[in-house]
Amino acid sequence: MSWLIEKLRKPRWSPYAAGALLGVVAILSMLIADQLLGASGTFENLAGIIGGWFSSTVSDSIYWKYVMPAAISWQVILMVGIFLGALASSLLSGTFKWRFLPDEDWKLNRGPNIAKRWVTAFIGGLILEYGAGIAGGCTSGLAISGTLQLAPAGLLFIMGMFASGIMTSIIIHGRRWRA
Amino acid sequence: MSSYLLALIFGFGFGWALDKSGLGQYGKIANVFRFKDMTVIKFMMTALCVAMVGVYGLQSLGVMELTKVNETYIVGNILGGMVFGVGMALAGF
């Protein structure tokens, strides 16, 4: 039993412990809800309710009705639990603490201006959440929730994915980039 | 509403995962990009490996049905994942 508190209290797992519960997870949850994982969905869940208030073609439009329903879905209470699980993890290890933006690791990468990180934080989310309405998924929805059902979709997302965020991180580090 | 508590509890145990790997942080998703941290690669690998195995098993004992295989359309795939890239490594989430 102390075994158990000292490993829920370690800070860190290997992050092949990590997978493997997730790996688990993704089965009970398949099994059990007869539903997959995924975490973009909700955003496009919420942005559809939302939108919804302003106007009547974003209510009435068919990615809006049979896509991505616009209502609270099973993916946004996921989030909660998405949220409260990481809340419960940082706690229960000591490493819960209110983080500014940038962090360290941006300072030392990309500088320590504040407005730049928040702007691309902003302009990458959305570039993220656009990229992951066209592919059907983001990292959870598709990239593991689908290859482990051996979809192809996940796994050409996966080859997407990788090519272009190699060629941006390039981009943006220069020379700095295997430095 | 039991689907719910169930969306909960997945969840819990989804984000628990996520943030004893790390992968909250910037320099755990960056990184991998260049090729300097390859926790998301491990992590992602592993649990994939995990759940292929425990998800076509299962479906051969003939306790679970795949009825949501995510579709596949090539161009839109890729393409996809390819904007979802350039938004990964520019934001670090």
The other form holds:
Amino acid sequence: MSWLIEKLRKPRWSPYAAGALLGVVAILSMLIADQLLGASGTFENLAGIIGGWFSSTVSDSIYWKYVMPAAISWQVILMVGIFLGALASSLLSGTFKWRFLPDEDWKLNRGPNIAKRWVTAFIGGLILEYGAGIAGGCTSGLAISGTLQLAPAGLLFIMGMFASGIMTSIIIHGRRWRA
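Alternate state requested, the form predicted alone (shown: the form predicted together with the partner chain):
Coming up is the bare chain, nothing alongside it.
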């Protein structure tokens, strides 16, 4: 048991071990809860709840009634669990610390402007969420759960995600690769 605690206290895990464990979590999620992993619906669920506080039309909307209910859903609980798990991991490994933006990588590539970082992150988040809505799911939903089911769309998406990630990294960082 002490070897497990020692492994859990490491600040960085092997990506192979983390990937294998994520696969186990995805399979257990389907077997135990009959739910696929996915995160993008969380924000829509919460937006529906918050929107309902300000407008009664949310409860009458077909979208909020049947497509994406304004409720504390499986995805909302999953996101809370991801946050708590990351917090527990950082506390256990002794790497927890409060950080302020922008970080050193951002400063190196884009300068020290904090407002620019927040605006860029916000716009990127909007684009990402809009794209997830068009695609019918997010990266975790399509790449992890889709690939788990051997869906061709999931396999194609994951190949495209890696290819575009490599190209984006080259564009942003040039030859400055860091491990």
